[in-house]
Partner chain sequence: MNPLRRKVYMAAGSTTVSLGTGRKEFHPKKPRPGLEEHIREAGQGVLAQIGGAANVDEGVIGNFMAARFNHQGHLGALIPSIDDGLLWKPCHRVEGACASGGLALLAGIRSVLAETSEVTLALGTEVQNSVKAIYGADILSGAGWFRGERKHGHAHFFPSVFSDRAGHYFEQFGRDRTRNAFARWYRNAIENARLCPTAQEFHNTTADLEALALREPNPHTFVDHLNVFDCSKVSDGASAIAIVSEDGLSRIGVSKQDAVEVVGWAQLEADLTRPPEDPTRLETTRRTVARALEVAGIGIGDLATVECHDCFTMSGLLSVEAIGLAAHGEGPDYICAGETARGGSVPFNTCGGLVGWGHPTGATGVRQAISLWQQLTGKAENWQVEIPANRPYGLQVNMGGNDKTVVAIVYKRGG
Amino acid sequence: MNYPERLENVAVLGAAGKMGSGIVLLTALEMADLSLDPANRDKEFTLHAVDVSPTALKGLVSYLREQALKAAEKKAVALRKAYAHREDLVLNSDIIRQYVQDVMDIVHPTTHLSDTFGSTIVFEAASENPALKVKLFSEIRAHGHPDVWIFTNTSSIPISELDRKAELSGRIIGFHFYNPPAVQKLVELASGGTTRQELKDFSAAFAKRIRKVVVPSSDTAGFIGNGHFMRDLLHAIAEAGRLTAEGHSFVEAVYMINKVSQEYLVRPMGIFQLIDYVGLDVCQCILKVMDDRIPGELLHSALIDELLAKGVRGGQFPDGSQRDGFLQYVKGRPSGVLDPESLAYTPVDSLAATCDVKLGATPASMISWKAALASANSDQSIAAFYADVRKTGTLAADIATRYGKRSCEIGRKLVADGVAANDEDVNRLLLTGFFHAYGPINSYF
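If we take the form predicted on its own, what would you give as the structure of this chain on its own?
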């Protein structure tokens, strides 16, 4: 099969979730674009959007229509050329309307896995549960197309393990989109030991067509992205414990670590806010996958287990708004910090009044995350800021320095262990996938 033939019949599992909906959108747009090529006019492109929730699938349809309209408006000039053979399409509004309809006609929402059995490509965006994924893949292998290719969005489970347990004979690859897929430029690509070369080649071509930056990872639990993030969050939790042992309250410790990891590490959000964004339940699943498969290293958080047992989850509501976790949120912004004992949230404003004094004066050279991204000389500005941080001797400087050194250590170990091919791949992934202002492997600390 050539490239367009392979994409004639596609399925997405978990299609109405926050990851799956983006994968459906990107794939449907690519299929619609292929259908406009005169060489493909005889082909019928079909995407089965599979999810267990009929209600969520209705929301997916609305999301797709809205996003397809935005995509059409951005490429109206190109679409006019593509529809040049259609004499009935005169106005730009007619062309845009037709493209949106073409995209929507490709997508077939369904709650039945059996509808995917004719697909030659299946994108899987189910929960990070090895047993569930193996069950789905095994059913598809047993009843589906004999040459079906599986693109799993797993962010932690080794591809070789899924391949072996589902008996896929190399017809699976790790194609990890970052959240949200329609916006994030990164795809983390992981091949198993038996992943077929033609599947690897197709994956590279598909990623290029949908304008993604590809960072390859070895087939190691957690890969590069979560290999860094999970160890990063464990460091933050350990640091909160250290500060608590030194006499600060837990809510003060979390506030200070979150503030320093955002402002002093020049990141888009603090580490506890990021944990909440991903979801404590998701983080727990990823940690378990890694802990079970990486010997000699404790990759587990009793604190996350405790909070989940008490019903604290984080993550997003169906409408995309942020659910409370370590932090409480008002209009998407942190407004309080959780006390695990009482499950009450202490207002951020009251914590700032005392904790900011404890953290110490901020160097005048501090550069914000937004400013760093916009600056042509951000490396020099960040280096100057950290030089000043080291001179201050404040609590914030100590936390930031310890944090930066640990982040760099994690990155270097990923390279030393062969998870990443080189320093550049680690840095590119954190810059692109996590929107950091600089890579973790650096000379700042």
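Mind pulling up the form predicted together with its partner chain next to the form predicted on its own we just looked at?
The following holds one chain only.
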């Protein structure tokens, strides 16, 4: 089975979720592009988008239509050539409309897992629950195509474990997109010890075709991405405890750490906003998977457990807007900080009035995340900024330095433990998957 044949019948499980919808989009676009190749005109491409929620599938269809339109508008130059044989398509608008229709015709939204039993590739983006994944894979192994390949989007569960438990005989690979898949450039690729070479070769080809940067990870719980993120968030929560013990209130501590981890660490968002974006429930699942499988290290947060028990979840509403978590949001921007006792949110504005003074004056050389990404020589600007940060001796400088050092330590440990092959892979992953302005393994701190 060659590359296009393998992609003729594909399924995505958890298709209407945050990750699944992006995977459906990227895969359907690739399938539509293949269908336009004259060599594939005899083939019929189908993508079964499977989800338990019919309502969410409706949302998926709207999302796909909108995103396929944007994709078509972007690649109109190539599409004019691809549709050159269609005399009825003359204007860009004709061609763009046709492409969107062709993408939509490939996608078959369904709530029935049985629809995927003819698929030769199954992307899985169900929730991060090992038992659920094993159940789904076992069912597909039992009833599906005899040569089906599973591409799991797990961000934490070892591939060899899933392979063994679902008895897939090496027909599985970890193909971990980052959120949102349509935007983030990264795919973290993890093979189990038994993963077949053909899957690895196909994965490399597919990732290249959909223009993703591949970073390989060893088959260790949490891989590189969550290996860093989970330890990073545990550091932030521990720092909140430390600052609280020093006399700051909890909401002040969260406000200050969130602000410093965004502005001083030159990241796209603060750490508590990122936890909310990912979802406290997802973080809890990932931590549990890692904690159960990585001995000698406590990878658990009682605070996250407590908040989830009280109904604080974060994550997104079905329309994509941000749900409140550690922070409260108005139009996607943090507007308040949660008090875990009262579950009330203290307005960010009032916290800023007191906490910004506590944090101390910001060095004039501070560089924004956007400016750092846009700058050709951001390394120098960032180094100069941290040199100034060290001189200030403020509370913000202290939090930032401890944070940067810990992030670096986490990165180095991932290499030392063999999770990442080298420093560059860790840095590339954080740059492309988390949009950091610089890699965690650096000499800034």
